[in-house]
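In the block that follows, a single chain appears as structure tokens, in the form predicted alone.
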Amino acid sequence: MSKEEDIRADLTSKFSYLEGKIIIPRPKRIFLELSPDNLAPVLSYAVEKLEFPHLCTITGLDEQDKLSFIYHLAQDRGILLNIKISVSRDNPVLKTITPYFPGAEIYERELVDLFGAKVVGLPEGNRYPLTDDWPAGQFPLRKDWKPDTQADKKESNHA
């Protein structure tokens, strides 16, 4: 059995709801999808028992009817575990993972600024990557986002 298969077997024996939801598309790549409520226990187990000590990044996806976020974890031996969660587009709430990865704060700020996610437990801090004067409620990585045209209207009135 490969190391990836060992990890799948370990995860499904610990979390029965993952049965049939873990995909290994090629060596050193493992993908799974779960509900946001199950993220913390799976993440904790992956970090503490399966030796995934590195958070590579968090990817945000606008899938039209929902927003999804993929947490990319890595082992020292090069295996990547990609954990996907999806939340309602109208109420995109997720919990911070900074207790496991303090460096996740910067990625979570991106999810707030660019997708409008509400990250519960994210410490107060500066906006990132948008500027402090960026208009509230404008999330440029959402597919339905359109730039505010007020500045364009003012310019056309002066022409």
The other form holds:
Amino acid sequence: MSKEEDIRADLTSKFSYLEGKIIIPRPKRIFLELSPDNLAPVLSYAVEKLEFPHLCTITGLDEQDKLSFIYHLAQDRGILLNIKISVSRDNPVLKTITPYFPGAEIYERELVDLFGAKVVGLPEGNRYPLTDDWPAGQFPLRKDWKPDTQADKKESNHA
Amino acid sequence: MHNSNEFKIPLGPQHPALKEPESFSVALKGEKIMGVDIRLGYNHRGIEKACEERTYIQDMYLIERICGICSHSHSTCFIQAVEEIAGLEVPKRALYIRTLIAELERIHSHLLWLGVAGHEIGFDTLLMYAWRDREIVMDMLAELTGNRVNYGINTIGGVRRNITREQAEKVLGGIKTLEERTKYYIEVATEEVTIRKRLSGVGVLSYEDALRLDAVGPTARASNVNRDVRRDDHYAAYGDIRFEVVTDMHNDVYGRTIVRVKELMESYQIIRQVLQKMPDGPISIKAPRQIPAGEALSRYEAPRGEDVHYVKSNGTEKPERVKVRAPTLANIQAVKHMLADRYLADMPIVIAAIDPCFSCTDRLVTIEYPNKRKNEVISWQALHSYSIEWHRSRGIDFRALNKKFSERIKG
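Output the structure of the form predicted together with its partner chain; the preceding block shows the form predicted alone.
Then the entire complex follows, led off by the chain already shown.
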């Protein structure tokens, strides 16, 4: 068995709900989806037992009816574990992963600014990457946000 | 962070040491830095959003313009993801050409950094030397791609320009000169007392902290983190190439300098192997305009470290989502850590030592004659000779020095 398949077998034996949910599209890439409540145990298992010490980044996705977030973890041998969770669009609450990856802070701030995610447990700090006077409730990477409508709104505000 | 003995000094967004806007709010007690508050985002241009509204080919050109230095890094990282989703088998020769440009870009970037580092510590002779040598690699890139920066060599499914035997010979000649000069820089970096004293113990990042804060590239490798995407998750032609991943145990700016100059030597070796092993054959295959639905994550070892692109497609001509994580973002949190408890005077070199990105210039000069209708475009060669003559007529003559230098290389 390849290393990727070992990891799949290891994860499914430890977490039965991952049965059939782990996809290996090509060597060195593993994708899986789980519910937000199960993220913490799987992350800590991946970091401590499966030797995934490095967080590449977190990708946010607007999938119309929900918001999804993918945590890209890497092993030193080059295998990537992509863990996807989805939350409701109206109340996109997720827990910070900074206890496992302190470097995740800036990636989580990005999700807050660009997708309107509410990250519970994220330490106080400057916002990133939008300006301090950016209007509240405007999340540019959501699909329904269009730059033109934004300019129109600003104009009407001034008028 | 605030108490009566502390002063807060804002540095930036227009920063005296950096050519890009970033804002640092530094809490000081005397000369000591008690804490740093970093505010980023002044350069946020909404490129990810813009990518969703353009075709894959347009995105490739847009993404190439994320950075003025690692332009090839970003465009390659992006199209690798697109090619993976589309299931395209890129011809081997194209992969080798991509690798060649990638290493030339690394040389250009590391030499640029060496000059900037010299400048930040008041060693401007090093800046002049390194940037003069950098012109050799800039000329090679211009010869191979037509551009000094934003090379436009990539296309989805391959590369746009082939390279001839004569061009390969020229590259090998240039590499030979650069290798000699790099040996000299290694000597300077390791034996020159002022450099060692100025850089040692400055901007310390321990091995544990480099891992904890997810540092990447030379910044991480100088803290003995043995990671390099070229070896660990190989792409382009790196699977066929033998090279060493340079690491160092100094954990400071001195170590980061050593890693970069030694990486230059590895790049020369990689280029020689690439030119030697490059197979004949086509340089691109036709790519579909519409990319089938799917997702892929691509990684690339840019000069500054791991570059990550995530692409999700939906079966149309435009991507559903493009996510870019450039290496500087991964390293900026380590900077905060490096600065704590250090002296204010160390700030420029510590920040410069992660090699944050800034842009490069164009080379075309148009001469406008006020009384003539016709304008004249001066060639690079003519401009070069003009500048040498201009200095010579004012008593600055480098001929003797250049002669000495070339003798040294031969000897």
